[in-house]
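In structure tokens, one chain follows: the form predicted on its own.
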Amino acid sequence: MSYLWCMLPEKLRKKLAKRIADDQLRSLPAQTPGIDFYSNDYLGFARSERIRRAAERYAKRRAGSNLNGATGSRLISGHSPLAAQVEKRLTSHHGAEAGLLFNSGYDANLGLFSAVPQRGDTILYDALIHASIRDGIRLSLARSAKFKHDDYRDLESKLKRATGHVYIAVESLYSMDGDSPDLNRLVDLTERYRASLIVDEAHATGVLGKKGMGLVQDVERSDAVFARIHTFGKAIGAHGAIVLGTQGLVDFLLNFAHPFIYSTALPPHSLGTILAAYDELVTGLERAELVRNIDCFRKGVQQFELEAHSKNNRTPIQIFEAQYPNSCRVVAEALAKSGFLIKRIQPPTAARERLRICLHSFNSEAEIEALLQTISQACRS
């Protein structure tokens, strides 16, 4: 035990020691070469030279200055024509009345959930909701309760007992399970109980729906959703997020959402990257390649008889759950030795240990087949 570790207060040392005992201690991984099946760069935009060049042109020509940084919050010196252009473009693309940029999806959820629900209101959230939403709820003055994942009977039972105005929080694509909610049923419930539905589209942005618009637009329920959060750190390959809703919601967030008010704005290059990525998104080429690879993966799961381990998701996030203790570790080690980059997810990040396999537009069919073959062999060894 290092001297600096010993300087921690006893309660903190005990919490770290428990993580170590439970084999759940997090640490920063070393950068290793390999075949990417673990990043959120679903469309390959983060590595696109074409997007990089276009982003530089946007930043230089349309930012209104040659600044490298935003210089301050948008309410002081950080607002720019380029930021306004991004909000206008994304609001139009996603079919919303208005939108407000945040520095990350985490900031957006923290700002939205800490500011909007008021004392006496109730927030009902899916049990598998992202940690950023949970943290925003913790900062809120409203009451809160979780409902079982995708369990609409459980949600309705809690809606019947909820007080004040009710906000329902879900994700359109769950990052650790790869599944999506039934938005039509959710909208029906929100309308029946006069609640407000908030949908985090973080992992669906650029992936689900026509032109990567997301699940809400794909099922044509935009007008029934109170707020949507689209983030740019996944398929868009950039950074930042936007909250979409009515102009009234945007005005409220601009006045009361602390992560927006007190943060330096996104720099010009980040804004340019978002615009360049959305230009690329409209072509649909990368999305078509991604869909082809998802089909290839699902066929391979059947071919190698891995259905018992894999949820039947038609999304870039594929989950492998082992049937026996330590099986995930064994499979993960076999994959690492074969040069595959895959993340083993352990509690508390997910309820059960699993391998999170991320598919991309740039993965080849040969890589996918080799991946599944390695998993199959490891399971049978």
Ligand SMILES: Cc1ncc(COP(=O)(O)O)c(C=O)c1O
Contents of the next structure:
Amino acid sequence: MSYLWCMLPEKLRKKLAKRIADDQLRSLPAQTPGIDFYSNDYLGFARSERIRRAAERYAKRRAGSNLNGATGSRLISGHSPLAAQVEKRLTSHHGAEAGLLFNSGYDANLGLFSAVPQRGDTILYDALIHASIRDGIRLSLARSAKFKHDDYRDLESKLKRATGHVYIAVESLYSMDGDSPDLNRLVDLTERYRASLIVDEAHATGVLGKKGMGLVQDVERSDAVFARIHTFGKAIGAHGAIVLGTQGLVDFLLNFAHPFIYSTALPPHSLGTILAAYDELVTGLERAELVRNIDCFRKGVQQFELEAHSKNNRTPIQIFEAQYPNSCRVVAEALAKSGFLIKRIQPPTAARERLRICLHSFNSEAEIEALLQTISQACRS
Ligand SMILES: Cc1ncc(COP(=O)(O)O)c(C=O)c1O
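Show the form predicted together with the ligand, please, the one above being the form predicted on its own.
Whole complex next, starting from this chain.
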């Protein structure tokens, strides 16, 4: 144990020591060069020179947007024509009535879930829901219960027993599993039990659904979805998030969501980046390359006979699961030695250890094949 920890209160030292004993201690990774199979930059937008230049033009064009920072929260000095333009553009792009920007997806979920469900209400959430939603739920005065991942019978049995107004929380693409729920079925259940469905589209934004608009827009009765969260730190390659819903919901959040009210707004450059990225999204070029790479990966999984380790995801998030103790560590070490950047995910971030492989538009077929070959060799060694 580091001697620096001696200064910590005993309870904190014990918790860190347990992390070490469980081989789960988090630390910042060394920045090593390598082939990116770990970032959420699915479309390569975070590294796009074209988007960077267009973002600057957007930020300069708007009066008042020659500032480096927003100077305050939106309710005081931080509101700007550029922020209003982003909200208007995204609301129309995603076919919603209204939208409100937040500084991150974490902030959006914290604000939404802590403010909207009231005392006496119930929040039912998928067991694999993101930590930002769990944290929002912890701040809420409502009751909460989780249902088994993608298990609609379990959800229905909990809906039958729930009291007050019921909110159901799901993701449209689960970040640590790479799978999606049946949103049509969830809308049916929501309507039958007069509940409100909230869908976090963080990892689907820009990637899944018609024109990468997310999966809610592919749902027959998408207007039955109470709220959606689109985040910009993943395929959009920027930072921030928007909550989409009715004008009433936006008015409510503006009045009661603390991460919106008590935090400095996004700076003009971030807002410009979001607009420039949405312009690029409309071309569909990078998404087509990403889809080609997902197909290439799935074919490779069959070719190298890795089906037993890999879920059949048609998404940029591919999961390699351990078949025996230490197999993830062995494969991760072999991949690192060969220059692949991949994240080994351990509890508590995911229930079971796994390798999370993120595919991108900019990965080449040769890189994908070499990756799978390395995994296959390491599995058989
Ligand atoms: C499903 C989901 N929601 C929200 C977030 C938080 O988004 P942000 O990174 O913009 O804070 C994440 C980030 O990992 C996520 O995976």
